[in-house]
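This document opens with one chain alone, in structure tokens, the form predicted on its own.
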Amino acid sequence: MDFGFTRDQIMLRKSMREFVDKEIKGEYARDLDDDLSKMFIDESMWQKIKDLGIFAASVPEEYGGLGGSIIDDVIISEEFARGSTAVAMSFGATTGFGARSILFGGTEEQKRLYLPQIAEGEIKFAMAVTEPAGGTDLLGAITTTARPEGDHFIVSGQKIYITNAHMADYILTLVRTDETTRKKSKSLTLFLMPVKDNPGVKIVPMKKFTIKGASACEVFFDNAKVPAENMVGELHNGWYVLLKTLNHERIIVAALTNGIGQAALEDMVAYAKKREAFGRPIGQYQSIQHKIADTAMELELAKLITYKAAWLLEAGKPCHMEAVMAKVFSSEMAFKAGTRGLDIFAGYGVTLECDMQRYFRDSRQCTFSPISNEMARNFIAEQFGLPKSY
């Protein structure tokens, strides 16, 4: 058992921290919460990513990557969210429903054709699978459908909550397009719809109080055209290739939980030293210490289950128990810290200069997003001969 990086990881990290603490903790993250209008990175930040070079870790050498693993994945995301789960999620959004998706189901063509473009940061990727009427119940909510038209399909329905969709130029979308089978897993495509010069495709971006840099929207298709060519897998066979960018998905959202983690952490450790109450630092005070070692313990905790599901995806093992469990995990641990951090700054905490508020809001949104903790809870127990809950 091996608990340790490699020198390439080890020093991922290190140029990673660098440049969040350079270009994004701090004034850059809080402008990006601050002005609602934003809802996505700028482009002098997306040039400053793609000068990083980190769009290629998540694509094999040969189709111009650098063959980075999903534990790369793993501390990209984590760094990027510690100084904000906003740009991590506006990165993430592309290497985790591009690269990664088209890398579990997509065929040499799709490979050849999008994976040196997402490595060198030119296109962008959303996720449509939420509809209005369910979420987590993705096999029996979906309502939007494809019907074959010549050498295209003609998409109609409507997807809800989908981060980043108003910036995409593909979204990897989920219809059904067999409504006669009894057996719902079957009846399921994913489709990479293009969104750009697509009348049939409308984005509208909703206002939110958490995560406010990386935009939810509505989206709707009304006989909006995809080429057959851009089905990702068979048909009807969508659920199980999308299966593992779900367990990436929930990976990732535990990664940048635990960046919140992390962030919420360091500064209550920085304020604990510095801020004084009757005449000495407050982090003498042992109501103090225990908050952060509570949340140092947590944050272990939760890195060392996120890595284990990482570790297990990568090598191909089942995960899908591990990668629920980590995002239930690592999402409680981060609103905790926030939790947590607010009470040791107290006043100062709930300013909007203060990051606390910030860390606090963010991870609210991951304890429901992209599964419920109430549902995965439900999940993680059948995997122990229980009957469903629902």
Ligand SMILES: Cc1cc2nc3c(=O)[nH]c(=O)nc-3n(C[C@H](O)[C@H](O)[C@H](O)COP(=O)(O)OP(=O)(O)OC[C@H]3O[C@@H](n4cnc5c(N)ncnc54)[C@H](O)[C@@H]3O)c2cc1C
Contents of the next structure:
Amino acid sequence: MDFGFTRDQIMLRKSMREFVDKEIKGEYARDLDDDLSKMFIDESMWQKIKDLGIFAASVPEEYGGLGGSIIDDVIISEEFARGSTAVAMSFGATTGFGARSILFGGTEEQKRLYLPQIAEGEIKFAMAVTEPAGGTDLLGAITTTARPEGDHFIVSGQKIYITNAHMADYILTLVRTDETTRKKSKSLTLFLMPVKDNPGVKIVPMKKFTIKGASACEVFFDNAKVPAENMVGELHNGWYVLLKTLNHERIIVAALTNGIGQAALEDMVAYAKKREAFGRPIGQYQSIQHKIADTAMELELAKLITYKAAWLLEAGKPCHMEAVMAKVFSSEMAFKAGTRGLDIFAGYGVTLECDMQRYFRDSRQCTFSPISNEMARNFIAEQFGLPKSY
Ligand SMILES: Cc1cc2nc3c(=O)[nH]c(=O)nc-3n(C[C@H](O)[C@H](O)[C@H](O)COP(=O)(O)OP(=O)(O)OC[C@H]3O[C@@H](n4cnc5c(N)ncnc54)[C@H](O)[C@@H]3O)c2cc1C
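How about the form predicted together with this ligand, since we already have the form predicted on its own?
Full complex below, order starting with the chain above.
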């Protein structure tokens, strides 16, 4: 057993940390969060991230990338989220829903077409699975349909809460293509829906109080055309292609929340050393020390399960349970870290110039998205042979 990172991974973390400390942490992250007209990183930040070369990390060398592993995705996501969850999501939607989903289920032609553009940071992706009828009972809720017409499919229906859809060039979209079969998981197909210049697609960002620098959008498909060649995986088999992408997404959300937890821990330690009460730094009081110790312990455990899940997925081994465990444990760890952080920062903690309130808000979203922690616990219990409770 080896708990060490490779030399390249250590270098990747170091350069990510330097970039985030210089360009994102502090003013940029606060401004992106405060200004609801943005809901996405601006073009100059996208360009800086492009210049870092990390869009290529998720893409194999033969398609113009650096051939990085899912461990690299985790390192990048964790370090971005240490500065801003919104920036991490702006980056991760493209590398996760774009590069990884195409690698998991795309044809050779799709890989040759899309992956070099992703590696260059030229195109952006989102993923639309959830519908207004509910995200937890996903298979039951999907009513968006696609019917074949010539060399296209025609899509009608609605998706909701879709991260960064308003900026995407393509939305990986799950639709029902067979309304006759009783087995719902065999009635769904995945498409890369082109967004630009597609009159059948309408996107409306929603205002929210968590991860405000990344949008959650309503997406309306009104007889929207998608070329048949944009199908990812086979007809009616989209659910099974999607499962690997969902595991990757859960691991990345665990990594994001570990980044939030890391930021909260660093900030609470610094404040505990600086802020004084009764003539002493508050870090001298045991109640403050224990909050810091609990956060440090839980953060360490959250990172361990996240890296284990990433390692399993990269190795092509089953990781459904570990991915879900990482997502539940890490998101709850980060929310507890934000809560303890607010206890330690007290009055200053709730002001918008203090990042702790943002960690508290941003981590909360991750306890029910992309899968609710209740549903995740159902999956974990079912792995032990217990019956489905729903
Ligand atoms: C900001 C944000 C961004 C998002 N981004 C995306 C995205 O990019 N793409 C996308 O496709 N989706 C996205 N989602 C959707 C997200 O995946 C869903 O919100 C999530 O799956 C929960 O679905 P729901 O909100 O419809 O809750 P519901 O399904 O209505 O659940 C409500 C409550 O009931 C509980 N519940 C339901 N069934 C059970 C059960 N069997 N056992 C125990 N408890 C149960 C849930 O745990 C939850 O507490 C996003 C959501 C948000 C808020």
